[in-house]
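Next comes just one chain, in structure tokens: the form predicted on its own.
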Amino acid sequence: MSDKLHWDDALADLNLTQDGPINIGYLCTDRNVERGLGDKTALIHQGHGGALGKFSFIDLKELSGGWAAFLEDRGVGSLDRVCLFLDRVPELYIGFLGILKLGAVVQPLFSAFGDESLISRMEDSGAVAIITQRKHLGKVRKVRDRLPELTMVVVIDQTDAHKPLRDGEVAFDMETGRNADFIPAATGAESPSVLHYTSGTTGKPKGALHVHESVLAQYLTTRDVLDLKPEDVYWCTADPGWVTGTSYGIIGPWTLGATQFVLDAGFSSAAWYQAMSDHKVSVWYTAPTAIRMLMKDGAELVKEYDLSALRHMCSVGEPLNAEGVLWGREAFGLDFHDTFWQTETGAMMITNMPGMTVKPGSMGKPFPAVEAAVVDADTGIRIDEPNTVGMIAVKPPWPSMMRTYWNNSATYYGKFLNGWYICGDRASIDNDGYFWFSGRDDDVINTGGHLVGPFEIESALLEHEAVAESAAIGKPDPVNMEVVKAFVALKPGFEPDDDMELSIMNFIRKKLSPLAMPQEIEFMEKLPKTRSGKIVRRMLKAKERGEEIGDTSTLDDD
């Protein structure tokens, strides 16, 4: 492979034209029937109890064209959000496909989220359908009459045996629903497809807008750096809930005609093993949390398992330490392949390519059509002393960056410093042009990969009946990286007990998800604050990590 790629080499493999139509979801499905892989196996789906489903590139076409014509003819129309709020049923991917191919906006939101991580992100895109299931149901109707534009709720497994359906609501049986003769939206290479959201420092999440260009960096980064090949069975471990989900566990493999398989289980070692065993997988995609976790259960433990044909594997979603490297080689004789990305950049940015001396602990280097740096914080100046810490940094455009954060461009805008989008983490350059991740440049908390909002749980927080203040950080975690820390002042009249922490976590669990639960409550007399009365959430970080206070000219002293 060159050292040098144009993000546009992706055109000619895709059979795609400067100015013409793109559609990810016609590239997923009906063009790989076109091209002859129709009785391709697609999906390998294994459910809960070992149950197994496969579909095919027909059944993908012809079941997305499905989706596609239902939501249609209920007047769902171009450019409309549409939610999944789905457990990993293939429904989720073959309906993420569907609401692509119809023109639609597709906003996958976790399944774990509870009633305000639901309400935040939905009442700002002004999503007009959600399709999830029964057990999702509940969460669904608790938030209805605070979204006025949400006018359809699609069920996927409601029978006859359920309970009614209330008024907007609707049931869909995806396999009685095929629909081969949907013609697929001449959608343009601007045309908004994908709206992902992110959590920020303050305020509430942010709506990040893809569109369907993302598809020729998704296309080059799955080729080249997941090395995916026809005879590959490639299997993604993160939830489409988040963007790796999407990017590389439906669009990027789906593009090339790959074979996918999904779990959709809890996790264990030995059942992780088990599958990739029996479906025989070979491209294994998966995050640095997830190795921890099976590296607590050793490396004797893969030896008893048949995992001869698994030939690559990538990590993605924190930084993989040089451990679970050294680790990979010894349970697996092969490398871990850490990537460097986010929800704003749609793609791989920063990338340890097949072949590439692998160091451990290195983020790698840019992928060769991406252009990235490290630079000075406040003036976005390019440092190029080498091992100097400075903000990661890409040089637009390339095809799978956002184009605007969801009603909120001046966060957007912000986000652009001299020519480069800052991606809000530090790293250093070594001699041999190796990036080293060295830190988040704000308060975001990232546990187990996934970026929390410490202002979501603090606002989420406040609604207890016992909390008077509240802050929340990043506390470091031997497997999951970080996990959630509060600090909390109690009103007058409540106790600072084991009772009181249970309460506070269940309470959190339920109003937005189990990621963003404290698992630790420190209770406080007082919260330390400025004299404006900001809670200073460096101060309780320095504490907790054991590191210097720094200034405190600036706080309140009563």
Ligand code: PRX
Given for the second form:
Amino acid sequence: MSDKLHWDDALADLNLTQDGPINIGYLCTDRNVERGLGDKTALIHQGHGGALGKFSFIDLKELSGGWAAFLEDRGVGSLDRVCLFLDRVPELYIGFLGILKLGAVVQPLFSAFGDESLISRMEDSGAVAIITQRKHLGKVRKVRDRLPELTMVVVIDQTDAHKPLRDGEVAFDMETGRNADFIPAATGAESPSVLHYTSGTTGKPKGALHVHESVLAQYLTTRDVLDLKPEDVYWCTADPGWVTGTSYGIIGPWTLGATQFVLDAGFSSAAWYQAMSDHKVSVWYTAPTAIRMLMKDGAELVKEYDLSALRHMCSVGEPLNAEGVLWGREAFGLDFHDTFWQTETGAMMITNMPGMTVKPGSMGKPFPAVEAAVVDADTGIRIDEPNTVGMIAVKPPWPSMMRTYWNNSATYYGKFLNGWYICGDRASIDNDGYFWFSGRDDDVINTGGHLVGPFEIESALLEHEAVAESAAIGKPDPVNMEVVKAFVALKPGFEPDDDMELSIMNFIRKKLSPLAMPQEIEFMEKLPKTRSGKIVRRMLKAKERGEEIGDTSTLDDD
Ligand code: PRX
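Next up, can you give the form predicted in complex with the named molecule of this protein, since the form predicted on its own came first?
Below is the entire complex, every chain and molecule, led by the chain shown above.
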């Protein structure tokens, strides 16, 4: 561990003590008012059609206090799980803080999730409440019968003009619910805070449980890697349904008292540059897929906008290829600084710090408070030989490390080997200590920086009336890194034609999400299996990449 920086250095900055209370909701809101930032703009929100909303830190304090009081009055207690199922509306960001102020556990859900994705995550967490909007209420109604622990559905945009709400549904208008007097719960360092579900190779998504102390890591990495200064306007393009959108789209920046910009609109290069110019975005955290989408429209387009405020750019979620960095230099005159981390780690682990020489294609070096290495997959022994691929490993503990997988501590403990936390990714380290990503060590599909589990897709495929057998893999894609490709064997009597392909694609989009929808379906007579009948994705992947499939007679049950 570096002697330059310790996680506890954040304590003094945040006016916290080692054993005292620590509440992320309070640190992002009331504390900023107490230190004189009340009138500063905390959130600039741009919705569909360009509608603008501005919120000061006083607004954040009173509106999040309103959320906390509202939930408390209706019986939500500390440690209860409360879901957010919203587009990127202000209620998503402010409701998140209100739930934490109450001392309850916040469980963000991506608003494009379909019924099956909702059920697997809410059944497991036993959430008691979900906050949503009319647009998504139909999906919530569809799954309620299967979620006995879910007793309250809060709707943020119900008006008299709408049909009345049903039993167990309640309207809440954030603006009229303001509460300046709510006293944030005196949660401790180890009190649960955020529950983010993430996909693995097998089984249903797992809930990585974080605690309030995570803020120490989110604060320091935001300060030192994103390099936020008081005068910055910061834009994190990630949705809070994913960990980047909470650790660095809510918690880190607001503990620093920064002004955040949020854009709730579909992607277009021109709209992004226009927004960055209009709001004078100075620090930008985005993802390689977005960068590659911008690249497609060329560096010339960038020059049509006044982006003179932009001074720092970072990236996360998937390998940032050297081309992306080089294009960033050409288009913006700046380096994209890659950062590597995971839902489980809660904060950045391997980073390109400002001022560090960026080696295009490298993830950078361990953040100065982090001890990271590559280790042997079987023994967990550190590999000291430079440029040798091993498993990325981080030495526990650190404040933002997940404390367990919800209801699944066995899998959590299985992530440690020889005193290291094993990330599940492979990399090598060069002579200068820079990490170079080489690939995931499992079958999880990374599409546009979002992980989707092949098992979830395969299970959902089998629910389609025509599907007898299914397999899903990640197919390399020039923009999204990978897209989902499904292999399907149909039941007798069904035709493998274009209509069938569309029907299956739509089925998955609705059941899981647009991200999980296969972009391609290959129909096969039967799928390759092990002797015990397990479908072998490895062979399908090799076939897809044009690699040698190998001796199929050796198929075993691995
Ligand atoms: O495979 C790695 C990839 O994304 C995984 C973590 O995904 P998730 O938990 O959804 O969190 C994403 C945002 C923190 C990792 O195990 N990944 C993330 N960042 C990088 C990366 N792969 C290569 N380079 C990165 N910078």
